[in-house]
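A lone chain, given as structure tokens: the form predicted on its own.
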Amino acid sequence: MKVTEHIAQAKDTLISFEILPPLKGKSIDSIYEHLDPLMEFKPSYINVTYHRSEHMFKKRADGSFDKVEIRKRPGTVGICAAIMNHYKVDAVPHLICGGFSKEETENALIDLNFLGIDNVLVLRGDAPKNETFFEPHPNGHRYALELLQQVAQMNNGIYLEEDLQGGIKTRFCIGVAGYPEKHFEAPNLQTDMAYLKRKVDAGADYIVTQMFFNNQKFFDFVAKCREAGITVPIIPGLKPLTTKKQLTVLPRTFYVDMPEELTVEGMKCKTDKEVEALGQEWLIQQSKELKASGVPVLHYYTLGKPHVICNVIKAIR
């Protein structure tokens, strides 16, 4: 079932998590470890998200380099399809435009299609931890529009091959991202908004946002988007603090603001497991307003920590 079909037929805000393929070499195993306790709260979908090889340089024994293509996290399509045979839920790949080539998208689309995958999270990706800008493979996508616009071509039976006639047209529910705090390349925020109003005048079906701290941040968001004109259901997308660490480093790798508040008091914290307890009793308050305001859906980036989204949910129940 499509995500908007999941909204449409609710009565309450929904739940959904999203997950990490394991590291190459681990079983999906792991996978269902994490799942399992966070099942008896009936997610609508899991997302799974994809990622680009990285280029390493490996020594030779003559003491000279050689530069290799490593994906550390492979497996996105098999781990979806385990996901809806395992619990019967519906599955949202994440689409990827760093390190694809249109024909390498275009066929695992038909993979996901035959699947009877329904949906899709398009975005363009990560530069490569080495590199400091984002650019795309050379026959591949820059920007995450062009990546949606192939998808949405392909629902329209429209394929690479010009001279393809008769090609079948997929379904899919078209996710994109959307950053209440402006995506860090953008030079501001009406600039980020125009282009995620492209995106969806383009047929993306719904938003889902980059996490953030301070709901204000998501509401004014969310505002500022129906000014625009665009109408599509908006996702809050969620993540617990669990580490000290995490004060610093999520705002510099995610480029989100931490609330005073939110900051002091986990300054103040002499372990990460205080910190974990502080940041569970926020993630409840933000997710007990935003669900009184009536959002769709809340989306959980579980990340290892499920036994925190477990004690969120049951907390807002």
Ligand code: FAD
Given for the second form:
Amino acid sequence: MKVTEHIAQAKDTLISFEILPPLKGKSIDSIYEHLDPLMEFKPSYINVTYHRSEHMFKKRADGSFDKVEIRKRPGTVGICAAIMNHYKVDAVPHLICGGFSKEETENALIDLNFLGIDNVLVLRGDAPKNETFFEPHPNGHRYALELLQQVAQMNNGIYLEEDLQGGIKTRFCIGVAGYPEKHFEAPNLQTDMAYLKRKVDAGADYIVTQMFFNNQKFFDFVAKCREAGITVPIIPGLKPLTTKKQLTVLPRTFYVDMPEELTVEGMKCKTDKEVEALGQEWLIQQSKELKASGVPVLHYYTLGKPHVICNVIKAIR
Ligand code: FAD
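So the form predicted on its own is up there; where is the form predicted in complex with the named molecule?
The complete assembly is shown below, putting the previous chain first.
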């Protein structure tokens, strides 16, 4: 079922989760162990992130180096199929531009369609860790908009092979990313919003946001989206603060501000356990306010902390 169908049928705020594929070599059981405690909250769907390969340098015997490509977290499509099979819950694979040709994307979409997966979250992806700027595959997409257009074409039965007639129309519900505090490369929020509007005009069915720790930033973002004529559902992405280090790492990695009150209280904590308790309480308050404001879904980035998310959802039910 499509994310938008879940939203349309909902009588209350829905819950969804986002997980990462396990590191290469680990079993699917690590995903089930992570998700099992969360399933009592009946998530409407579960997102699975996509991780591009990275370039690494391996030393040869003669001291020179080989540049090799390593994908540390493969398996997004397989995990989505496993989740749907194991829990009978919809899965939302993330699709990225980075590292993919249009043909590879088309093949992935055909696989997803055959597996009965109705949803995709289309993203650009970032530059690999040791590179500064995002560079698309020579025969790939530079922006999420272009990837979205390819999915929308397949939803109209149009494939890359121009002479392919009568191709089946896929029925992907397409999500895109939005940034309440602006995407880090955008010169300002207005420009970023204009590009977001283009994604929606091209067929995006809903927006899911980058994490934020100050609800006012989300409310302002939604108001600006509505002013800009963006009418699709906007789903808040939420992550708990769980370690002291994250007070500086999260702003640096995700370009989000930490509210002063959270920072001051976080700095007073003596252990990460104390920070986790603080972050949990903060997320409970954020979730309660967002729910009261009528958001369609609370989307939690569970990232190795399912117990915190369990406690948050128990507190807001
Ligand atoms: P775009 O919409 O393409 O925007 C990228 C930048 O380009 C923005 O600054 C935008 O303003 C600008 N822009 C857009 N269109 C144009 C244009 N036509 N001309 C000029 N500028 C333009 N990354 C992963 O690798 N895997 C994941 O699974 C993943 N999941 C994510 C889930 C969510 C909910 C979010 C918020 C992010 C996720 N990311 C993931 C990170 C994401 O890939 C990065 O934030 C990336 O830098 C931008 O992706 P985007 O889809 O927003 O890009």
